[in-house]
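Here's a solo chain for you in structure tokens, the form predicted alone.
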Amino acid sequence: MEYLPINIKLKEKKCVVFGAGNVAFRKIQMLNKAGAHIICVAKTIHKDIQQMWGDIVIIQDDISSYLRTVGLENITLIISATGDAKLAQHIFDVAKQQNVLINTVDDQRLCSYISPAIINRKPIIISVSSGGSAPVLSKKIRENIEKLLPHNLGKLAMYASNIRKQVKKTFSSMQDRRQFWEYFFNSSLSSRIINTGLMPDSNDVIEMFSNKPEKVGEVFLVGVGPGDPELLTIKALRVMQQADIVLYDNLIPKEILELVRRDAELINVGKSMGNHKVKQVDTNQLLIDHALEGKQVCRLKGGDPFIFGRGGEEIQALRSAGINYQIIPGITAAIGCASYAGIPLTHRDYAQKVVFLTAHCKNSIDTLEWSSLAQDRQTLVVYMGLMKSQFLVDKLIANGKNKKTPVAIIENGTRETQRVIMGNLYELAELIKHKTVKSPALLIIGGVAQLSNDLAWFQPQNHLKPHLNVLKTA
């Protein structure tokens, strides 16, 4: 993150705008809304700025002369909108020398801060920035967000501000206050303010909360998909941003973890190949214990919770303990990784059946029905198959599978580091070793695997994706 997003209070602070054309006028209007004490310096003054005489200080002078004689003492912020590259460089150098924040219009090099695209629902202010790299894109994102935000959202925020002291006095602990605000913002009273602008009596709001049923804990099993954060469901994202406690696996990408509510407690209960640092029974107990404390618990699982994710075992434990739970499915690795590799799991010319199997069985992989798995015109999708790949190959070929059956190894599927390795069944284990394939990796065995050569579309190094973080809530 090159720029830290902050909101700066400019009320009655001295801000200088160098330049006095159309662009400068728009910047002055923005500063004026923030209550800044504005000084505009330029040789030629635009008529719209001239009409602001009295509201702002206008100095009709040579800018270089002004910098030399008056300087930047006690100035909080500068906007440079001269349209003169040489003069802009000079203004920036002086500002940098005197540690004054400066934004030079349309020249990211000469900026110590970036002016974002702003959505104003006073006192709610939302800013969108591309770090100066694509300001028009920032504006488009702002327009899309603005359509979603109710006109009276600011009134709701003002109402919350007005009753804040009363809430703090009524509820002594921070947790009780947070629960109150979550309850209030999800209530019909909150909706009424947004829809009508009418403000309810604060005593009624607090009484409603005080009489509500005691908060009951609940566990949400959430599938986050194979890795690309944009494959999250809307419901999964909402739960992640409302949870008190989040238990997550090792393979959950940091880009997805960053979408969790910022003040939620994160607990890593992940397992990796040969390292089960948190036993399943302990994970089950953590889910139960936190739910019994009345907390909203989010259990994040890669792919889908019910496809080799041990979600069924966790639900059985919750049900035995009498804990409320919900299951939010995710895109399983077989579907997501195959799609991003351009491999249709079914195809009329190659496969009329798909079999999902894992090489990491509770007892032994040797208990699988190999004669059935070796049949033609089907696709085998193998989860957690790296260590057992040679055993898998030997069993399939011994049971009649053509040794030249196409295979695909998909490493880090759907992610920016995705790698697809093609080959034949007999060389699968050697490919894994020679290409140094690491987990997470998925194996696809069957005629459809060869279609990746023609149908692959995802090019990670060139794949530009919008940031899901615009959906992130505080």
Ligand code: SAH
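The term rigid core refers to the most C-alpha atoms you can superpose between the two forms while keeping them within 1.5 Å. Note that the structure is predicted; figures quoted are calculated from it, not measured. Positions refer to the first chain, counted from 1. What changes on going to the form predicted together with the ligand:
- Relative to the superposed core, Thr417 shifts its CA atom by less than 2 Å between these two forms.
- Core-superposed comparison between these two forms: the CA of Ile126 exceeds or equals a 2 Å shift.
- Once the rigid core is overlaid between these two forms, Val23 counts among the residues whose Cα shifts by 2 Å or more.
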Second form
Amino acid sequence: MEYLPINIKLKEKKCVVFGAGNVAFRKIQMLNKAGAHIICVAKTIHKDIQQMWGDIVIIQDDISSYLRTVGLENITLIISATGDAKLAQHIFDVAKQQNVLINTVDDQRLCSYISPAIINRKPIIISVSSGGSAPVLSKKIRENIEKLLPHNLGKLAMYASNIRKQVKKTFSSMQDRRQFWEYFFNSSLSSRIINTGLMPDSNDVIEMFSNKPEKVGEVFLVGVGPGDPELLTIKALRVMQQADIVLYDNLIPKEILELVRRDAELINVGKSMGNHKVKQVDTNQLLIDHALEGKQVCRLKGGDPFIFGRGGEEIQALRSAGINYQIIPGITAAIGCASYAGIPLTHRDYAQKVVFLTAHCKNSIDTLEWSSLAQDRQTLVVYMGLMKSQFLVDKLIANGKNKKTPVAIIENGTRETQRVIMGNLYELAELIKHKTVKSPALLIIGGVAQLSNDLAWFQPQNHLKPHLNVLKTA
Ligand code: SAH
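Return one more block: the form predicted together with the ligand, after the form predicted alone shown previously.
Below is the whole assembly, all chains and molecules, this chain first.
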């Protein structure tokens, strides 16, 4: 290990930044966050730094003469960002002689310390360093960690710090205290702080753990979007990676399932129409049973859980059973498919209204208001519409919809296998049959559908080509 990572307390410590350009400004902002007493020395001062006048000391002077006359007495740390190689060497020599920590931007030879890439979830700080060998790689790693660490992690740490004294008073032995913290950080309470930022009353928390130290389970109803794994939300990904058990539907592609925690148990409760694998009541019961065992249960739903996903029914069952739950929205098929097919669902020339409907209802499809659906200047997005497409077309036309209304059928939207088939309303059912369209497929009916001809951009096969080219030339 060539460098030892340490965290320096810079609060009110004198730090000098030599140079006052763009880079120096970024470094000053960082030192400022750490509460340092900053002195910036340079001949010309960037306007952003000038505006910090009052917060920092700005000395407009020749750096060599400053070193000669004022020197580095009582200075804890130096950042050298002059962009002048000869001057940088001189600053480094003086700093070395006086044993002051120095970092010269972009010149590792002239550094007695190097700055890591930082992930800031105050008071939690994570630093990533490649020991100066590959700073861009460190930044990449930081980005990946950023995505995984919840925004409210710092709040959780602050909360823990706030109740620390009380915990110490309540649990006298160190072992009890350790057990409390184990329970607490695994509990639904801490996941609630992370997910919502809301802080529970500290007395309630401590009392709860004193009386009932067992792990409390919780169900996360997670929408994973229409298929492209990159359309997952950061929150969905994090919950998937924390789950003890994952219940999923047929619609969830395997690329998404591969992202769940490696040792989580996976159960397929998938339903395809007419072939109900696990009954809804049994799925509800599975969710309840596993949560009662104290598990973090992740219920994955295609698209958004509350759009034709029976999410409401599952949540009602959980609520009746007194199980804690959280709901994470996802991109619903209508939004995802429309984007990936180049169909703006609203457009001032064609539609001021969008209706999401399903042709697959608990009761009869005939409960839909056909005369309203047949009106112009709206976009109809039909979920689960393949089987009843002819009926849908007949009803719309009988209620006055123009039979030449443009339609688009989007099969496997947002996925590598996406197909977009365009046509007119009267031929919709025929197209589905002739092109052997399979589920999952979405129907978009309305003037906007024709825009796909001009605006389509997602061509899954071509999508890979640029990457391959890069690989070839690398
Ligand atoms: N909750 C889901 C919808 C579940 S109903 C959501 O918000 O998207 C299932 C129907 O959604 C399918 O029959 C199909 O009509 C539509 N659907 C879901 N994913 C799709 C996809 N990738 N491409 C096309 N249609 C899709």
